[in-house]
Each structure stands twice: as C-alpha cells, then as structure tokens.
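For reference, the chain that follows is the form predicted alone, supplied as structure tokens.
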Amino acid sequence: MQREDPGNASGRDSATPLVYLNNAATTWPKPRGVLSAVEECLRTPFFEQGRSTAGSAIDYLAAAREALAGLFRAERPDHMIFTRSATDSLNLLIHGFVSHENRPFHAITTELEHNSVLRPLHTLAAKGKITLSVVPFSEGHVSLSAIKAAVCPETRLVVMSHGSNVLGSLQDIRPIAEYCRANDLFLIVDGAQTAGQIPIDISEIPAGAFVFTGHKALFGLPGTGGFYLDDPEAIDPVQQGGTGTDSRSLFQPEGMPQKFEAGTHNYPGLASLLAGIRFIREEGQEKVARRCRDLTATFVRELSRDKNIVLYAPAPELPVVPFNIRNLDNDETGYILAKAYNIITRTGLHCAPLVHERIDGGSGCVRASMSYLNTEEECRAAAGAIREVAENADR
C-alpha cells in the first residue's frame, strides 16, 4: 500500500524516514482528507446552537454523532456524547454512576485496565465511595468466570477494556455484557483500542456504556472522545454549563445529549473525527482491521527470528506488539530506535501498571504499534532494526 507522504514531519535526516509505531498512544500520519476537514473548519463560523451563524455553517456535531453511530450500529445518535477523550469520558461515566447510586457499594475491574480506568476507581476507594476488586488475566484475556467469582451481592459496577493497550488482546465482551444486563450490573466497556481499530456492533453488546477516543483508530485529533449511553438515568452529570438550548434554567437539560455536555465543543476535533469515520467506511472497517492483523502479524514474525528479543504476546489480535530486547532496558531500547533508526515507539508502563506487574515484574516494556497507514515495508525496516540493537545487546 502506497501510504500519502506526510512530509519531513520529524525534522530529521530526510535520508532515513521516519517510521511511526506508536499508533496505540496517537495514529500518525491522519488520512488527508482529515486535515483538508480541519482546514475547512476553520474557514468557516462554527455551527453552535442558538447562534446567527448557524444557517451558513457545517452541523459538525449532528453530522458525527450520525456517522458514529452508522460505524458503531448504534440505534440512538443522541445518545453518543463528546468530551475531550476516552479519559474524559471514563472519569465521567465512574463518578457520574457513583453520584447517581448515593450510597457505597462494590465495583469490579481488572489487571488489564488504563489508568484511566484505575485511578478513579481507586481514587473512589480511598475515599470509601466503593470497594474494589481487581480481576486477574489470563493469557491476556479476562474470563467471565473471573468476573462471577468477583461479584457479591453489593456490586454495582464492572468497568473493563475491549482491548489492552499493551498486550493487544481483544475481550469477548458480548457474554460478559450479556451476563451484566441479566444481573443488573452497570458495565461499561472502555473502547480506547478497539473503536475504528475492528468492526463493532454496539446493539450486539448490552453494556451500560461504551467510551471510545477520537484520535487513535478513528483517525481525529486529540481532544476528541466520547461515549455511547444506553440509558441516560444511570448516570448522574458530574459537569453542568452552557448548553445553548433551555438557558432560563438553572440547572443542567436533562435531555440528550445536552445533559452531558457542556460547554463549547472542539468544533476542529470533530470535523476531523467525522473525516476520520469517513476515511474508514470509505475503505472499509473489515479491510482495516485485517491489513493491520496481516502488518502486526509480519513484524512479530520478523521479531521472533531472534532469541534476544523477548515477545510478551504472540500472537496479539490487535495491532500492539509489547517486547524487550535482553540484558537493554526499555527506555535504551526506545531512545536507540529514534535516534539511530528514526522510529518512534513507545516505552514504559503504557499507563497500565497491573498489567506489567504481571508480565515483566513492573520495569516496562517497548511496545510498537501500527496503523493502517503504516507499509509492510515499514515494519520489516523497523523489526530488522530491533534485531540489530538485539544482536549488538548481546555481544
């Protein structure tokens, strides 16, 4: 695949190009008709509610909030909300649920989670708003007999991921949702690594929520995210503010999806992320999700042929590759890669402590991850260039 050339972005030698793995944190480069959309954005006057300007101006919000939900099969497209990011988005739904029970009660997650996920969570448990328990993984996978075992007659609330953002490991979330909704547990799915990544079909997945970001998979640019909200009287508003609609009241809509947001929207995010959503229908979900399968399936097989690297999932069913490079520590690893090679990876705990407790004792890891706009070329020069650091490691 001929991938748009987007330029000396790096700043760097133009003699070694720049090859971009750490699509898991942001995908770079974005399509061009993402940056065409923002230009245009930001041409014209925003369509706000309320405002002189909106006869003339593009609807950005309606327009993505409709193209989300054709993506996600999604029934209602007021019930998708904006904020700035997945992380805005969990925090929202875990204190907003919280607010709403009014009363301590139990909440289950697991090793696999973002801090996004843990430090509310955790924050709350300090407080004595909930008791926590944190399910182990197995394989990189949580089952649902994990999450009966953890249940007790106090839970309230499961919040897990769709897909780890270090291992790359995919839930099988349908029966764990099913089996909330039966037993009255609010589960929300956090879709970081999963939305615009791999076809989902939200009306197959009886979760309380699910919370996506706009500027990984999807294609937009940071400052975008959001969830999906089955029923809105779950979830109490933890912000209040101008909506544009109902402004003789004092307190917050309660209609959707205003009841959730306030304030001014990142018109410029959401112009990207619906050229972003188009980008993809355009290509095709299921042609996205495979070619990044067949990209991740090369650069492990590439990075097997070497004994000094160790490879901490396999065979990843998202586009993640965790490894380490023996007797190198992470953060070498990565800083060799940029400078003597020109890739970009990631290096660390990824936001997600338990998950390397489990795996490397808590020291980190590297981790690439490709996009759909990465080349085959790309990952094999970037999985030969690991090899060599590997092989110069062990002399």
Given for the second form:
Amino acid sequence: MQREDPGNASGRDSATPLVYLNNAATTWPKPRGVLSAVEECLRTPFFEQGRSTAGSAIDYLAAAREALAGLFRAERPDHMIFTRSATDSLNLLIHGFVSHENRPFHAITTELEHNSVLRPLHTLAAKGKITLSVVPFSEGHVSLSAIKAAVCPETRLVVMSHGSNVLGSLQDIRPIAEYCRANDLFLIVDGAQTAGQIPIDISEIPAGAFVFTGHKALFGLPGTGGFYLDDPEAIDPVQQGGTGTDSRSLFQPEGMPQKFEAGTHNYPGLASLLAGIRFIREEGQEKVARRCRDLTATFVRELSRDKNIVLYAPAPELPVVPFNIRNLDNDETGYILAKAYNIITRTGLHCAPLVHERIDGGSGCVRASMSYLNTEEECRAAAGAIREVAENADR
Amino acid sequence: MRIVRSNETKTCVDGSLLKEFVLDEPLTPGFLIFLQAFGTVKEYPHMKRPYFSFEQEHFLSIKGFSGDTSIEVRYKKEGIGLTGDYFHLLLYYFREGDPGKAKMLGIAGSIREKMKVRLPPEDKERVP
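Write the structure block of the form predicted in complex with its partner chain for the protein whose form predicted alone appears above.
Now the complete complex, all chains and molecules, led by this one.
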C-alpha cells in the first residue's frame, strides 16, 4: 500500500503520532501517486482541447472521464461532468432541473441529507418554485415505501444520498431508482460518501444523475467533483461560458460534456483525481471497501464496550462512526482528542442538521471516519484514547 | 498573563466566533478560581492533560488545559460586538486579584445592560 508518512503535519504534539480520522470530510494522507501526479501536472503546460496548440502529453480531462466511467461502470464517459465539488454538482442539477421544468412541482428528499441538498431545495421552496417533502429515515435507512408514500401527482424530482455522512448507513438505492425511472421521477443520487468507498455500478442504478466528489474516498484534491448524467435533455445548464468549442455561437453548446462545463478546468485537481482512481483500481475497489469495513468494525467494537460512550450507529456500513461521550459536549471531546492525543475527528452537525435532530436532539456529535490508508493500530489507539477520555470525564 | 498571538479565528455552526489565543505564560489553577466568579468552571483533572471549560452563558465560553499556553475562546453570537475585549480584560484584571475581580464584575454588569438595550424585547429577559 502506498502511503506518505503523515509525520506531524498538524503541528500539535510532536511526541504523539497524528491519527487522522476525518476522512468523511477529506481523505488524508493522499497516496504517493496522487502527490506526484499533481507535481507532474504543474510542471507541464495543460492540454486544453481546442484552446491551445501547446499541450502536455496527458489529456487529463479525457483520461479522468474514462477512468471514472470505468470505475463506476458508466456507459458514456462524455456524460461524466466535472465540477468543483459534490455541492456544486447538486446545485447545478437541482437548479438545472427546476429551470428545465419551468413550472412549480413537488420534490422529495430525506432527513439524511447534507445541506448541499437541503439548502438548494429549501431555497427553491421558499421562492415558490417547488413544494418539498422530507422523508424520514428508520435505523439510518430510507425505504422505498417511505418514498412511495411521499409521491403525489405533482412529484417530479427525488434527491437522496447513497450513504449518510453522519450515520454511515448505505441506502438500497437500486429499487428506489427503478421505481423513480418507472414513474418518470428524476432521481439525483448524492454519492459523496460512496464514490471510491464501495463498488458502484451506475449501469445497475437507473438514476437520472449520480453525484461524486473527488477529495474524499477517490483520493483527489479538494476542488474536484462531478456527476454522471443519464439524459442531458432533463437538465438546463445554469452556467454558461467558454468551452473552447463552437466559439462563434453566443449560446452554450448542446453537446456533452460542454453543455455543463464552462470555463477552465481544475487540471491539477483532475490529475490528482485520475491518480486517485488509478490507486483504487490497482489496490482493488473490493479490497478498499473490505478494509474500511474491517477498520470500522474494529473501532466500533472497541468503543461499544464503554457505557460512557454513546454510539449512534452500532453497525455502520460505511467507515463513519458517530458518537458522544457522556458529560462532555461534542466539541469538548474533539478538542481534547486533538490537543491531548493528536487525533483528528470532526464535531458538530456535519452539515446534516435533520439527522442530528433525530439522533441527538440537534446538539451534534463527534464523527470518526476512516480511510483505506488508516491502520488497525491507529484505530485501536484512537478508540483507546476515546475510552480514556470517557473514563476521565466520568470521574 | 498576556496574549502573545491569535492562532485561529473561525465562525462556528451556531454563529459564535471561535478564537485560539497563545498566552505568554501557562494557565494556572489560580486563573480558574478567578473565573469562577463570572460563570461556571468545569475541571477534568484526570484527563491526559488537565482539561477545563468555562461558560459565561451570554458572553463566551473557554476551553483549555491547565499548564498550557494555548486557549480557545468562543464568543457567543448574541454578544459579539460587546464582548470582544472581555477575555482580554479577564486576563488583565486577574493580575489585580480581588480588586480586579470587583472591577471585572462591574464590567460584566455593564455589558449585560448594553446587551439588554440591543436585544429584542423577548430576549431581554434572558439576560440576567
């Protein structure tokens, strides 16, 4: 396994090795190949199709599209659209769908969603452009029957996550996608927590769009992301600009992927994404998923012994472990872990306020999230530290 | 104690403003005793490093470790603008001992009165 020595990158406590467990936000460290790919990209002029006669040997855009399509088993690489993040993708898709519909309709989302879904939808609802139903989850999962119960004759759009960034639950998305396809509902699947984490076969998920981000389990840099769009006619482009193609036209090209990609791309980011995907392919997606499941199971097992630790997801399907320590606020726990143990977690609401209203009364929790590049030793050490803090908070 | 530098400033989920300060000398148990006059101090002396928190319901909260020169101060949203100097003043009047405590209580009272003027009527009763 390739891994850069993390060293003391936090600058917190040089005597204690850093344990980074905030991978559901951004994975760190990155594989060595990712670091060298970015350096190589920056050393050579960018290959910009149609824009420049000088170019590097690597067409990062085309290569990354092909690599993603291969990883996700998507049929058409040119339907793989690059954006700057999953949030950017979700906004382009949601607002683009509303623009294309051009009349008010009903949309459905779930309590599990991130603010990158909730905020665009609520903003549109406040402007009277949509009406919105928020479907509840049960034990971390949203059932097809719950989606069906929310559907009405005016429903046109369903937006939901593939995996929860708080509970680590994985949705059984295929039957929901099949139901939406059969009933002419446009389904946007937010795969921010699943892309690169588990095997994904888009050809088996008949969704309207599948959203990914580059900086989490795909091991790319922040500032990379995108979506796979099945039917480009369903979405209006909400951004217009230079594409390097059909430049005499004063309107956005209709062809893919230019219809949804305006402006200069993030070439170093795409180089990192390409290298991240190659790393996953070399290691094996099944192996990545299995290792993360094992690390998570070890971590949960270690914490579940302690009565002073509240686990909100006893058996997460993704490497995300939400918890609190009795007698401490979540931000206090995170602070003590960071400053006294050099363990990096994330605290608060994780941009998913409706989940927290259900699990902890809206006050938030600590989230530990592992990556393929964490070790079992790190997970055991972190769990031991958390148990120690819990014990001392109870004294 | 004096502030040597401010390491980090960020806005929190609830709109409060978080600042990490570095002090010129380590925090002492005496400072925690001083803080008790102005709010609730919780101490966890058995932690790997002796952790404490201070909560002044309407002004700010503080987190840190006894014996450390680093301290995290979180200014509550409703008081921002009035409480920007409060932590600096706590450090200043701590040096003066009991007379400083009396002056600091007077300052806290003054801030409360100003907060009442600024807050909408339904929130005024919340500030004692």
